[in-house]
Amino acid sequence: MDVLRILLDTDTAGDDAIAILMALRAKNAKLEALTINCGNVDFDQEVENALYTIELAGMSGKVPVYPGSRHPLLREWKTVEYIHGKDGMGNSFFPKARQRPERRHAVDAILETVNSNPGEITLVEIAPMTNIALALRKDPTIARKVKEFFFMGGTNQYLGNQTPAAEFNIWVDPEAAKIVLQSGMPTTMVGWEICMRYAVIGESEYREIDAMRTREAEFFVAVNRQVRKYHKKVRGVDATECPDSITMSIVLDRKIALKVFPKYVEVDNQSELSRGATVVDDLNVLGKKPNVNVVYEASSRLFRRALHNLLRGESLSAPAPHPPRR
């Protein structure tokens, strides 16, 4: 069986910490590395929790943390952990892992990563694409090098999550999505649509993860416990998305996106009113070359299947920090 080979950038906050879990404990695939980018909560944070992510699932020192962009090419932007926690990870403050992060930076790992493998890597995107845009600038070639790009993030014809028109990964750095859009990899867009139709976990299913008692469900409920707060309070619902994990399910196992069509996407960057919505040019009345798949539809049931499995997960292979209990 071939081995996906992932290199994965993340503003690791609570669902990037269970995308990564389910990269890391997948059988037909091996996380090369982590990148980390400017995005949830603050930047040094965000390189912890990747740490402790790692060393929870019994990988400490087996997959390297790379920190990358402090901040997005042009643009100030407003961290979110009213959201996600101070910490990011639902207030849990978890202890600091013994692995410590790389010292080259995000950028030079990717290209190297991709120069000495091409053909080879899926790059998958979690935060804004700041990263992956400076790496693009510095070396265009690894757009043809890349053996496919995925990202969460934008909307298809929704409302956005940071503004009426935006999603939070493309506003925070619309100036580099748009160079990495414009790349000519070979994209597939995760869009937030996608998580709020088909990756929604609410009460029951929340007792059902909770009942499963072991270390991988209970961090789940803990990193996810101030976005869940944030909700009943914010929203009136007992219920908390999964856009990270949804999209890592889908990169491991492509038959969860049961509708993906090739489209032409535009980032706006130009208006304050739209800046960082994404553009879908659905009827093709631009009349353009399509730059990315974007996925219309996804199974709820398979990707509840493998997030559940992920959760179920037998006692972990290498002695790992129990997260606490809330």
Contents of the next structure:
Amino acid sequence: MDVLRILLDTDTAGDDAIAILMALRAKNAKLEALTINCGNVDFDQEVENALYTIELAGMSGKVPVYPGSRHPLLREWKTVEYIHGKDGMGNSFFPKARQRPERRHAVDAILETVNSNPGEITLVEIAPMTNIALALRKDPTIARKVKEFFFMGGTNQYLGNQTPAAEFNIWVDPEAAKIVLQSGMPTTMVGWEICMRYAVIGESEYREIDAMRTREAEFFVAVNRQVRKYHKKVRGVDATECPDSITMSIVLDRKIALKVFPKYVEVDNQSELSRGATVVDDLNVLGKKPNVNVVYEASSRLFRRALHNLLRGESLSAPAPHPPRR
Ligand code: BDR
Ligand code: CA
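The form predicted together with beta-D-ribofuranose (BDR) is what I need now, so please give it after the form predicted alone.
Complete assembly follows, chain above in first position.
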């Protein structure tokens, strides 16, 4: 069985933690390292959340965590504790993990890992793209050495979550996203709309998850507690979303992405109103060469199967990896 070697960049809060667990438990993947980017909550808290998640999975000391960019390239950084809780983990305030972060900077860890394993590393982004942009600036050759690059971020003809036009990860650091999307890496985008259409967990599913009574299920409920409260209050719905974990599920099992099309995608970093918007040239009006494989449809059923298996404490199945689509 081919094993996917994953390097995961995260701003660890609730759903990032579930995506990390998925990667740690997948039989067809090896999580080489986690790198941390500024995003959801206080930077050092994000680092602690990543370390705690590794410990929860019983993998303490086995996956290094490299702290990276503590600030976006140019923009002021605004965290979203009001969505994820003060600790980013639903106000669970988990104990400090035994494992400590590495001293090496995330950018150097990315360069070292990709350069010493050309064609081997699948880079996965579930956070703003500062670390990866800096790595590409420091050594642009890594663009042709990564096996593939997947990111959760942006929207394809859909409303954003941070502003009406933009999804959070891209909005935080639009300049970084621009650098990354223009780098030439074989890139796949899982936009916010994919999460909203196929990966929203509602009240009855929460009851099912509650009834599982596993540590994983309890962890899922706990880390999503504040997001759930936020949605009840702001949108009047009892539900939470799984943007990072549906992205990881697609990385681990391509069959979950039902329709993927190569498109030209550009990030707006010029206007204030649509800062961080991902403009997907669906009709190829601009006539530019596609730079991103955009996921247009995903299987809610297969995503749920992967998530529920994880939460029941079963290891993920090991589907055969598919070749890159471009
Ligand atoms: C993205 O922003 C973060 O809040 C989530 O972890 C996810 O990566 C969704 O917009
Ligand atoms: Ca994230």
